[in-house]
Structures are given as C-alpha cells and as structure tokens.
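In structure tokens, one chain follows: the form predicted on its own.
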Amino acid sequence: MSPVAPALRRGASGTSTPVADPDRAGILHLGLGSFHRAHQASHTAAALAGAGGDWGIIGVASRSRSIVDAMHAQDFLYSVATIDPERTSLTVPGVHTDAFVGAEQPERVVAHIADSGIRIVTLTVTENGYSYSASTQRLDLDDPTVRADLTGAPPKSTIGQLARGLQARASAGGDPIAIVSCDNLSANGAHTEKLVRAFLHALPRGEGDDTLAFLDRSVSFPSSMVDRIVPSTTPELRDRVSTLLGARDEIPVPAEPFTMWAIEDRFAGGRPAWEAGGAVFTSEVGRYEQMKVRLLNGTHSLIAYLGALRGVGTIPEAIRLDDIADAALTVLRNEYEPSIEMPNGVDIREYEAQLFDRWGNSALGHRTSQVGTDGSVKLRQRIPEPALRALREGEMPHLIALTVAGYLACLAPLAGFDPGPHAAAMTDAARERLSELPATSRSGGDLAARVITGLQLFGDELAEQDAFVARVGELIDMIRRRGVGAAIADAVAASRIPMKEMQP
C-alpha cells in the first residue's frame, strides 16, 4: 500500500453507496463500536438503497474519542469488509451523518434524543451498559454515575441519557419515538424500558410523572436480537482494504458474511425499510434471542475457554481441533438445544451447520480471548436458564460446567497454573475479584464454590446447585492437573448421563 494513498472521502472510493443527507438523520445510536457499524449501520444503508428516507444515523462513541476523530476525517465514511476463505468485498454504509463522544457532550445526547427529528434511538453498549443490578435485574440505585445522573448533572449512564433525553422531548412537545436495545439481554426493549420507568420513578418530588405518562402514549421500547460475528480491526485489514478501496481507511470493520436481525415491529415515530437488508420483522424476538445467545454465544464461549487454554489464538484454528468439536456439538444438542424453542421457520440441523461454518471461517480470524472477555456479565446472560433445566430433570449439565471451569481456569488460575497467554488477554470487570480468590482456595472446589455460590456471579438459583457447583470444581481441578483434554473427554463422556446413574 502506497503511504501517499489518499483519505477516504466523499468521492474517493469507486464503491457505489448510499450516502445520508448530513442535515436529515432520524437514528440516534449509543455505542458507536465495530459491532454497530457493520451491523445496524449496514442494514440502515440497505434500507435508503432499497426505499430512501431521512434515517441517517448520529453516532455516539461512550468514551473513546478515537473513533469519533477518524469519522470526522473521513466525512463519516469507512468500510464493511466481508471476509470468508475465497474472497474479501468491501461496502461503504455511508449512513452517518455526525459523531460525537457522549462523556464528553452529555448534553448534547439529551438534545438529540429531545429533537423532533430523532425517531429512533438504538443502543450498542454491551451489558455492562445498562446500569442494573444483575442479582435483582433492577436498576442500581447505588451506582454513582447513576447517582449523580439522578441530581440534575449532565447525564453519563446510558438509562440516565435515555431518561433524560425523553424527558426533554415529553417537554418539547412529545412527537413519538421509540427505543431499541441491540444488546445481548433478555427481552432487552422490555427491559430497557424498565430501568428507564425505574429513572423516572427515582426522580425526586414527581419530576418523571409526565415523562412516564409520555412514554406510556408516544414510546415504544421494540425488543430485538442481532447476530453478526465481528472480529477486531487488525493493521494488516487497514492495509488490505486500503488497497482494495485505492484510499487510506483508517477504521475498516471486518465481518463475517452471516447477519440477522429480528425486531418487533413496533415504531412509534416509524422506521427504515430494513427488511431490505435482510431484517426479519417478527412476534417471536424472544425464541430467535434464546437461539442465538445459547446455541451461538454460549457455545462460542465454550470454544473461546478451551481454545485457549490449549494456547490457541482464533476460533476457526481451536474448532478445527477434534474434541473442542465435539465439545461444541455435544453441548449444542444435549445441553443448549433442549432449552430452547426454534423460530418458526427457522431448521436447527440448518442453523447448526450455520454456526460451525462461521466459527470454520478462517480468513476472519476471531480470537479466543475477545470472544472469552467479560465472560463474568456473558455467561450470566447465556448458561443458568439451560443449566438449571437440565439440573431440575435430573441431568448433569456436563459441558456448561466445563464452560464455567475454563472460564474460571483461564481468568482465575489456582496455584501452579498457567493459562497461557490467551487467557491473560481477556479482559472482564470481575478479574480484580476473581484474581483474590485462588491463593485462598485449596482446590478447583474451593475455587467454584467461592465464585459461584459466594459471589452468585451467574446468579442466586445456580448458586444453590450443589452438584453442579462441585462439578466445575472437578473439572477445574482436572484441567489443572491433567490439562483441558482429559477434562474435555470426561465431559463429553458423561454429557446427559441421570445424576442418579452417576452415584456410586
């Protein structure tokens, strides 16, 4: 790649695009990272090709200015690079029409939220941004930023900036709007709207009251489940995109060929015609959001554990080893599968050969260690529900426990044992904590018991299974001494087998 390549710019790049009118954006979007861009910003550039609209997208980065500088250097423009092993083609959305970071221009999330012509907000700010607490599900009171967003400060909070935003608006004169979670949650628009009535409710002296009354005649919070697999932007993709594009793009995204997108279908303030890039408008959110975070993500973290604790950098190299295979398929159908009710219309034999084509996908490249980072919020979201059936039938949940112990191996190792390099790249909010507990715990027993039932990190009814908690604690102890194979061949043997067959 030539160094003295142009910018990226209006004009630059020969791919055909639709590109927004910079003066008539109708989506406001939180969370302005990798995922968003290739994911909601795609489908929203298919639905101004296929039926036009003032749907151009204000993009809020949380905290990280980076992003937000290489958008205003590039008129907002950057591109979707689809990656599988024959061929690389590339997109340019061209949908945003600004972009700004929302810690440092607080007020200026509420003033977009409160404008007329902000019809939809969408949010992709993980689930560690919604401010609740994960034992009650309740927004957290104690939080601090959420405190202060409750005095009248500028709001920082994600829930705090929604609240205040359709404050505003109720004041302005309330034209509809609706608010639409693209996070991993369950039921996110119900549960958005929740912490947002939770807010308004906390407010002191009846200050929410006609904000609540607003919501309860011109907002609507659709639920929705997004599904693309996303990797992180590495300099050689900069390099070959740049090439490919004959201009200099600082923040391509690569991304995998499959996506999906099942929305309920209720906009108050009206919507883009994003069925034109494939979205699915549907009742049955909940059923697509139970495939994907189990069958998908829950099984993904399996991969991601056991991957790198056998000092496997990427998912298409650690799937590709036998019995990580066989892991992720025996905990598909015995364990995930039976939790779950399929979409109409939707074949899982079809939908599994899917999954283990996309986690094959070899030019993308995902790593183990981002699909293994904040694994203490992920896992509270994708095991306790299929764990928990399977426990009440009397069926030992073999490898969801083995997911837990190499969580728990690579983020929390005992004494003597190295994780590898992998592992130590991961990142969670949990790890100060966790990181405390092994020079206390004798054995991988110890070590389960004091993360699962002491800190109910995947919730209070896991914490009380006895049996599943000494589970994990031999499977952690197995990868300790005898190395992740010999715990991935006990868990794939026993996987199913009646707990009362297990006793001696």
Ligand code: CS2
Contents of the next structure:
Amino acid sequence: MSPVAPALRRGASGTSTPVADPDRAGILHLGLGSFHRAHQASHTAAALAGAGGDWGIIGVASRSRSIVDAMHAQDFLYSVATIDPERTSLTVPGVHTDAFVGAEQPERVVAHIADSGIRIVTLTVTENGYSYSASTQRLDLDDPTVRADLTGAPPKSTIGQLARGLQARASAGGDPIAIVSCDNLSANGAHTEKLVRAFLHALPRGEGDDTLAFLDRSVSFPSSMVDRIVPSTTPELRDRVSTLLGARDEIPVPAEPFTMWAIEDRFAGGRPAWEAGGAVFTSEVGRYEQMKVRLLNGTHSLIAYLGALRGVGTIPEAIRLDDIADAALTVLRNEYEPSIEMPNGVDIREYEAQLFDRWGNSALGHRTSQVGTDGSVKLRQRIPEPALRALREGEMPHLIALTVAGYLACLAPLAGFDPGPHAAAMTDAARERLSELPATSRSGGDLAARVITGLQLFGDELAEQDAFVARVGELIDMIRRRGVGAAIADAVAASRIPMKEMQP
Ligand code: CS2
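Can you give me the structure for the form predicted together with the named molecule, which would complement the form predicted on its own we have just seen?
Now the complete complex, all chains and molecules, led by this one.
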C-alpha cells in the first residue's frame, strides 16, 4: 500500500455510498467492538439498502478511545473483509452516524436512551459486561461500579446506563423502545430485563417505581442469537484491505462468510428490515441459542484449549490435527447434541458439517488464545447444563471434563508444567485467582476440587458432582504427566460413541 493512499472518507473512490442518513439515528449500540461492526452493522446496512428507514447507529465504545477516534477520522466508515480461503471481499456498511466513549460521557448515553428518536438499544458488551453475580445469580450489588451508579453518579455500568436511560425516557414521555442483547448468554433478553429491573428495585425510596411501570407498558427485551466468527484484526489485514479499497482503512474488520441472527420479533418501537440481511425472526430463539452456545461455542472452547496445549496458534491448525477433530466430533455427538432441541428447519448434520468448515477456514487465522480468553465466564454459559444432563443420565461427559481440564491446564498450570505461549496469551478475569491455586494443590484432583467445588466457577450444581470433579482432576494429571495427546485419547476412548457414527 502506498503511503500516499487517501484515508477512507465519505465520497472517496472505491467506497460504497453510505446508506444511513447522518441526522437520523434510530439505534444506540453499546459495545463498539469488531463483532458489532461485522454483524449487526452489516445486517443494518442490508436492511437500509433494501427497505430504508431512520435506523442509523450511534456507536458507544465502553472505554477505548482508539476505535472511536478512528471512526471519526474516517467519517464513521470502515470495511468488513469477508474472508474465505479463496478470496477476500469487502463491504463498507456506512450505517454509523456517530461514535463516542461511554465511560467518558455517561450522561450522553442516558440522554440518547431518553431521546424518542432512538427506538432500539443493542448490546455487545461480552458475557462479562452485565454486572451479574454467578454466586447470587442476581445483579452484583457488591460491585463498586453498580453501587456508585445506584447513588445517582453518572452511570458507568451497562445495566446502570440502561436503567438510568430508561428512567429518563419514562420522564420524557415514555416512547416505546426495545433493548436487544446480542451477547452469547442464554435467554439474553430475559437476563438483561431481570438485571435492569433489579437495578430499579434497588434504588432508594421507590425511585424506580415509575420506570418499572414504564417497562411493563412500553419496553421490550427480545432475545437474540448472534453468530459470525470475527477474529482480531492484524496489520497485514489493514494493508491488504487498503490495497483492495484504494483508500487507507485503519479499522477494517475481518469476518467469515457465514452469518446468522435469530431474533424474537418483539420490537416495541419498530425495527429495521433486518431480514434483508438474512436475520431470522422466530419464537424459537431459545433453541437457536442452545444450538449455537453448545455446539459451536462449547466445542470451540475445547478446540482452543487442546490446540493451545498442542502448541498451535490458530483454530484451523488445531482442528486439522486428527485427534482434536475426533475430540470435537465426540463432544458434539455424545455430549452436546443430546442436550439440545434443534430449531425447526435446521438440519443438525448440515449445521455440524458447516461448523467443521468454519473452524477449518485457514485464511481467517482465528487465534486459539482469542477463543480461550475469558473462559471463566464463557464456559459457565457453555458447559454446566449439558454436563449435568449427562450426569443425571448416569453418563460421564468425558469431553466436557477434558474442556475444563484443558482450561485449567492453560490458566492454572501445576508445578513443573508449562502450557506454552498460546495459553500464556489468554486473558481472563479469574486468572489471578486461579494462578494462586497450583502452589498449594497436590494434584489435578485437588486443583479441580478447589476450582469447581470451592470457587464454584461453573455454578453450584456442578460443584456437587464429585465424579465429574474427579474426572477433571484425572485429566489434568494426565495432561501434565503424559501430554495432552494422551488425555485426548483417554477421553475419546472412554466416551461411548459408536464409531460408525463418527463421520462429520
Ligand atoms: C468464540 C466466539 O471466542 C469465543 O469464545 O467461541 O467468539 C465465536 O467465534 C462466536 O460466538 C461466533 O459467533
């Protein structure tokens, strides 16, 4: 790319015409990360191109300035690079009308939610962003940010911002609005509503009562299942995109060709024609969520931890290893499949075959460390229910146990075991807590018990499953003493899969 290439701006050659009218935003989005920019923004671009409407998006980054500054410098344009092994194709969504940092301007978040022009708030704030306490299964009222938000300070937590914004909207006339979580949480709509209501109930002197009544009347929280693999961007991609585009784009987003969005059609204030971009409006979002969070995400975690322990940096490299592919197929067939009901019209074999193609997309370069990051919150969504179902049936979920063993071998390695650089690159809110445990754990069993039973990292029910805890411990010891290959072989052999069913 020549250094004199012009910056990506409105009207620059090679860019499509932006479709959103800069003065008419209808959506406020919290969490201006890559996933939103590749997924919801692309669907919104398709909806605006197909059916129009005042549905421009104001993007709010929670803390980071860099993406906001770059969006401003590029007239809110950036490209989505759809990457498959044969080719890379570019689109420029052009749906954002503004961007700012929520932590710097919390009052502005509140004001936008109160503004009747905004009829939808969407969220991609990660599993960590909901101020949810897994131990009390409630809004985390001990969290200092939530506590400060409850006192009336400009709100910094997502739930505080939503609740204070809705409170201001109720006083300003109370136009209907939908709040749509697009995070990988089960029943994400109901979950978000429960937390916002808990915040309003926790306000002193019945201050939240009018807003609670407004919620009953005019606010909907549709659940949604989102799916598109979006790796982190790289300097190499920036150069490639800029060459293809003929303009310098500092913030391109790489994404796979596959994309899926299943949403409950409960939009109190109207919505864009997202079906134009392939979204499915359905009453079966719960089934889509379970299918995705278990089959895709649960297996993804297994591939990431095993891959990192085998020393490979990317998911496609990991899934090309025969034993990791066997482990992935075994966990799908034996442990996740029996725990879900597929949505009508989705064929499970086709869906699984697609998963293997998607994981194997080598041009994406999706990192094992990216998928392995934040396992403490991700695994809690992915593994407890299918594991408990198997245990209730008297079966040991060996490959789910291996997922947990792989996670702990990466994040809390016992003395003398080096999980390698890809494990070291995984970040996790629980890393510090976990890293203290190996020094005083005599064995894998000890470590597993302290994490699963002691810390209840995967919830209180799994904490009581002694046989599961013991199996995780055994696999940790096996990884440490005989290597990850031996542990994979042991778990796959122990699983009761009829071999003839093993073809993807
Ligand atoms: C992945 C997901 O990082 C992870 O844990 O499993 O981000 C996955 O790529 C997306 O959910 C795909 O939609």
